[in-house]
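One chain follows as structure tokens, the form predicted alone.
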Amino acid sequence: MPAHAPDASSASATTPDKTVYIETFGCQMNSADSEVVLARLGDAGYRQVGSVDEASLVLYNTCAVRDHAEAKIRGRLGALKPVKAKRPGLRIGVMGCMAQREKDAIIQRYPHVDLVVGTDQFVRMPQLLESLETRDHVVETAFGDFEGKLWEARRTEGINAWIPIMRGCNYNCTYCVVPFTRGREKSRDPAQIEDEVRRLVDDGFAQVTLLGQTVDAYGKTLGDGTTLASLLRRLHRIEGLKRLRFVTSHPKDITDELLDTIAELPKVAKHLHVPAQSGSDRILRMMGRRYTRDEYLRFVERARTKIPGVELLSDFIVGFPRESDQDFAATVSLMDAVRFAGSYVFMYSQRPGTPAENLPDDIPNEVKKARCNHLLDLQLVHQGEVYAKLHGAIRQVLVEGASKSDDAMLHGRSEGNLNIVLPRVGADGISRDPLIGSIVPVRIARSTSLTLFGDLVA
């Protein structure tokens, strides 16, 4: 039985003391909160454990960008309410972006929940549970000051860490729910960042990835100046630290400035993840994302002008309402002229309050499967075409642990973000393993549409 599977017929009519089951849904913002949360409940005296049978304490960190999403923890909190008859001192407790857009509906609909907590009052975790003692039910979605805190997290052993720094999100893009789940754009202080990375190197992280909604708007609510580039041109000066990332980010924000700053600096991954969502200008006026096609090819040429090599990462939706084939076909046009080298592919989900809920969901769930299925296939002919045009060169691989797939192959990442494999041991029988949260010369031997393979240079 899967770990986040509760058995109600097995389950002890006691609680534990003070442990915490945590299951995280949705973006890597998501687990950066749940880090947090597991940190202030240490603080606290939790222990973190694995499963709901051995839990005092159940937390959901939800994800509400699709209905997909939602279902899976209706039906986790489902299969809690007959845990929770068996022992009443269970605590349960939904945070993330779906306890923020629904709030009291949850308790409403899952009355054996005890707490609903928004994203921004998680780090408020122990305080709330404290208040139960005198309550049924707390529910606090109240977005607060994310500027002003130091947020610290429990991370567990490994090469990257994520860093948080801004929330929400300006542009109200007519499908996404963000605006309402996480708020407006709030940036946290440059000097406050810089600490925690330090404090990370020193933990031995080799890498950090910098998260945020619209991460190259970063610095706008400061009003002094900071933006994303001089943040980097900051974090980049700290020692031990190997290689920085981020995510994701808005055409409409990706400034000369930016570029020229991930160029120079070589610390800085190659790397940009910039969604298109559509290829269609009628479809992006529809979706609200203020720019055309041609602003978004230009984009394009002014990344690759300016950064040789980068790779360049999107999103894309398909089957929004009234997307016709010809809007589709302008879609795959778009991504046969950009040709990049990763994409997710999502099928438009109608959500509740965003602008988009008032058009008919009028396009056929196969159509979009249909559509879905083609730009994903299409994608791995144009992985397959850019790796095999790889073979033969070398690339500067961030060693990141054992491959998950095959154990006797390392893997990590490439100054961009292409996934590179290696033996983890090498011709002379010795072991590479102490190589993990080093960067070293790979000579790309083969390939598959999703994996290089390869070997270190001599």
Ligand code: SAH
Second form
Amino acid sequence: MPAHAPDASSASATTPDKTVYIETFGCQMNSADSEVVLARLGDAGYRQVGSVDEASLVLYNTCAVRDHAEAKIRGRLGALKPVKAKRPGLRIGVMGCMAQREKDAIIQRYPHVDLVVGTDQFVRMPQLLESLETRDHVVETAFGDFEGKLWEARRTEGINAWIPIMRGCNYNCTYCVVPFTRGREKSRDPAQIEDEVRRLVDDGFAQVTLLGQTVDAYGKTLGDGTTLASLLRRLHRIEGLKRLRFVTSHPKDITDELLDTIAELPKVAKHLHVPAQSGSDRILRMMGRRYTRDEYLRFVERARTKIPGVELLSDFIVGFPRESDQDFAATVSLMDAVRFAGSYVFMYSQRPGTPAENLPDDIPNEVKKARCNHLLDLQLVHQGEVYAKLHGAIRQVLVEGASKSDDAMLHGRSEGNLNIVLPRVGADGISRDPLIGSIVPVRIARSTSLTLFGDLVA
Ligand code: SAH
Ligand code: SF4
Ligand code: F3S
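Coords for the form predicted together with the ligand, given the form predicted alone:
Whole complex next, starting from this chain.
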């Protein structure tokens, strides 16, 4: 046995130096924030590791949108208690939406947590960690002028980069915690965004996805006439950038100018994620969504007229308080009328502090589940039909990499952001891996309800 072996084993029982393990829950906004916090920690000498065991700092970037999301984090935090007891030098931090929502309550419930850092404060993570040298706990959850600063981010994936272009939300959908966890809507300076996109393209990213809770409201808070449409035009000019996307849209903010701009600019994906949430006017009113079923359907009509081939994605909530069979049937008929290319379906989860907390959470869980499954099944039927109509069609596919489910295939995204796979090796025996990061024409041959299969057009 080498002479240093005993030392090495005793070292592993102590806390490693400046290593961070981060786990990210929730939406792309959180993933983007994690990339920023990793960059900040990297500047402060931290190295990212793949497990709690190797880490001197464990960070959970949390989501609060449904109780289920928070339950997962409560489980993680509970499990860390004995780890911290054995390794008191371990630092544990909670950031993200649950941190913002619960603040000190997290420390009261889990005293082994050192840091609670809100959604506008995590950029200061290295300084907050330093202040732990003189304090037992740090709780920093003020909302601040975060968006004025340049955000260095540490990105891992090489094709698509996510860029938050705004933060917060000024809508107050009655079920939603996001306005509480992310604060008021704030847009970032377009010049700064352009600068960031240029650097990303220089680093080899082919696509950027612009992020915002109501991304088509981008620019309103700048007060200088900047809109999402003008930002798209500005970014579209960047040489080397191949595709631009944005999520998530609120039906009320999608102007004709924006639809025309999407149609006109070839690099902009022909796809909109515009959650409808429900097809019943009564429920939409109780949800505070600010549009009627009819207005939603008219938006769909407008989008499809102005952008031929546009693919629409929706979110739905089932089991909102007082949702009757009739209300639910209205959602089913809305789905039938629109035929979305994809839908996310969620069971209503009552959130503390939201206006809907004053309504009884009166739809039994089994009913919520049955309605959820019904919509998911219906979505698969619609998707299967939408996909089948594309057999024989050619789509411009941005090749992203090897397919996760089949190593012999490459996967990519169409202009409408549909998932398309093609053989990784051509009939000529030549590997197509060099196409990763390029846009290539693919003829669609067949499909399942989840995936389109095709091959390069000769
Ligand atoms: N900003 C986006 C999405 C916000 S959260 C938008 O406005 O559309 C993502 C999705 O979670 C929402 O679209 C909604 O369908 C769902 N959601 C939000 N709050 C929820 C709750 N309390 N229970 C169940 N689903 C919820
Ligand atoms: Fe939540 Fe509504 Fe804002 Fe979306 S628009 S983040 S659902 S409050
Ligand atoms: Fe996203 Fe969840 Fe927060 S969906 S904005 S991480 S509550």
